[in-house]
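Only one chain is given next, in structure tokens, and it is the form predicted alone.
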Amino acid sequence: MSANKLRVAILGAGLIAPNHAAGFQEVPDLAQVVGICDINRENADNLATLFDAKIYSDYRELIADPDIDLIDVLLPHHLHYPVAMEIIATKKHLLLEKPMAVTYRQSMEIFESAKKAGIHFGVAENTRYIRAYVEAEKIIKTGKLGDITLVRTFLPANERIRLSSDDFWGKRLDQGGGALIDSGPHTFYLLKWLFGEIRELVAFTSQLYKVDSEVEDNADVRGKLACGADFLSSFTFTAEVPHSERLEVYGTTGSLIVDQLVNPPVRLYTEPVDFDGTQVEGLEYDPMGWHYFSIVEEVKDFVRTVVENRPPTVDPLDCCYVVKVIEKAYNSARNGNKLVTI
């Protein structure tokens, strides 16, 4: 690392890259993006103009460049493992987009290799930086909800156009899967963070768009948390609504509803006849910005992790665990919706 700033390269200039770029732009005293790499030259050019950064057409050239300290990997899921392992071998710091990999074994190998290399390694899991969930954690910790009995989550997305696109990698089975592996990391990280581990689960998947896609575009996973509560998590690529997330937490003395498409986005209910609930103060209704700003914050925090030489806020081991849960869910769905233990 240079004496003044962390020299950063972004590997993958697709859909989510501008959000990551904005995170680096907000810490100009700590980091500078000096390199951009993408097989799509137009995408690379557009992103590079924000920083006057060097453009690489070959990711191996970027990885080998001694003038780069940290690489932010924003590639298709199935490329995370091989590319991460190459970066770790050079002992550059690594920020890796979720999911860590497409198998639990690969995820653990990335984690152990990064630890052995002595680099700073983080997973770009923005869930930890969504303000509504941060406030939910505070409320749950106060005990206002009593014993948690049921947790429900829903991640709706509209991927109809991308699933019919010839250049969308996420519709092929050999590249990881569909809604479950794409959206599941957020939910299963959220459950692990707020409520602990999953004890057992059963999963169901289905496919609505079958003409151009090979993957599931709807999935439901239900089971039991180690804390004793039931959970039900739903994922879809077929919802004709803006991108959003919903969390419902039901306890013996209260309930909490988080929904990014509802104004206000967080309400607390403490009685059966409490029809209006209580608005959680300090949270603005921002259906366009909540997702963007959480990604910006995750990037800024990881930069500070490296500069301050501290552990990442998002524990990579939790992200390994998330891949294990997804792997178990796929096994359940593919084996007649069999109940599996984690």
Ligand SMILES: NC(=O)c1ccc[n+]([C@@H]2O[C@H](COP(=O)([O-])OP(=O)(O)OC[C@H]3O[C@@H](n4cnc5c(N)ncnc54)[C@H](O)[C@@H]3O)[C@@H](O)[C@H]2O)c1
Contents of the next structure:
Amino acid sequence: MSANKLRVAILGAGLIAPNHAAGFQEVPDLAQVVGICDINRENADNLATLFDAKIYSDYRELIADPDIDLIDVLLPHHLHYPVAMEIIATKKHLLLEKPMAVTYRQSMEIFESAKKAGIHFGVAENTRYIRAYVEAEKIIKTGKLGDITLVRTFLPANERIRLSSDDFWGKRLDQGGGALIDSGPHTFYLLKWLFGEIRELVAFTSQLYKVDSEVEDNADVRGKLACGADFLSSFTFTAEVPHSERLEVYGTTGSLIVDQLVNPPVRLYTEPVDFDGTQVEGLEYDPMGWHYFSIVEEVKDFVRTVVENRPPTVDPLDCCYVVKVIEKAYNSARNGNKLVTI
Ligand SMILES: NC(=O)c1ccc[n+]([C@@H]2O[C@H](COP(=O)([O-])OP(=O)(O)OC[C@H]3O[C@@H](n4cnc5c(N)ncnc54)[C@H](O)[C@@H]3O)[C@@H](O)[C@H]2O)c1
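Switch over from the form predicted alone to the form predicted in complex with the ligand, please.
Next comes the full complex, this chain leading.
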């Protein structure tokens, strides 16, 4: 690292890159984006308008550059593992988008290699920085909901255009699948963070768009958490609503409903006939900012992790765990919806 600022490169200048870029822009005293790499020159040029950065088309050239301290990897899922392993070998710090990799074995190999290399390694799991969930965690910890009996999550999105495009979204490649490998990391990280591990699950997947896409675009995973509660997590790429999130937590003395598309987004219910519930203070309706600000915060926090030489807020082992859960869910769905233990 240079004496003053972390020299950062963004590898992958697609859809999510501007959000990460905004995070680095908010900590100008700590980090500076000096490199941008993408095989698509137009994407790289667009992102480069924000920074005085060198453009690379070959990621190996970027990784070999001794003037880079930290690489932020925003590539298609199936490239996370090979590219992360090459970055770790150069001992550069690494921030890697979710899913950490497409298999549990690959995820653990990244984790172990990063640890051995002594680098700062983080997984960009923005769920941890969504304010509604941060408040939900506080409420759950107060015990107001009693014993948790049921947790339901829903991640709807309309990804029809991306599924039928030529990029990686609808293609199986080695990426492990569709809606589940893409949205599952957020949900299973959320469950692990708020409620602990999953004991067992059953999964169902289906595919509505079959013309250009090769992957499942709908999935349901249900089962038991180790804390004793039941859970049901649904994912769809075929819903005519913006990409959004919903969490329902039901306990023996209260319930919490969190919904990005509802105003207000977080309500607490403690009476059986109280249809209005209680609005959780300090959380405004901001469906657009919900995702954007969480990514900006995650990037800033990772920069601070490196500068302050401390462990990341999002434990990469939890991100390995969620890939294990997703792998098990695919196994269940592909084997006649078999009940699998985690
Ligand atoms: N945290 C979130 O909420 C969130 C949201 C969207 C995407 N993501 C993750 O970010 C990653 C990227 O997603 P996206 O939506 O930005 O995808 P995208 O397809 O829009 O962007 C990927 C970029 O990588 C480039 N690329 C592909 N192969 C390359 C290579 N060999 N070398 C250099 N560049 C290459 C493509 O040209 C493209 O510009 C995915 O893993 C996805 O899961 C996370």
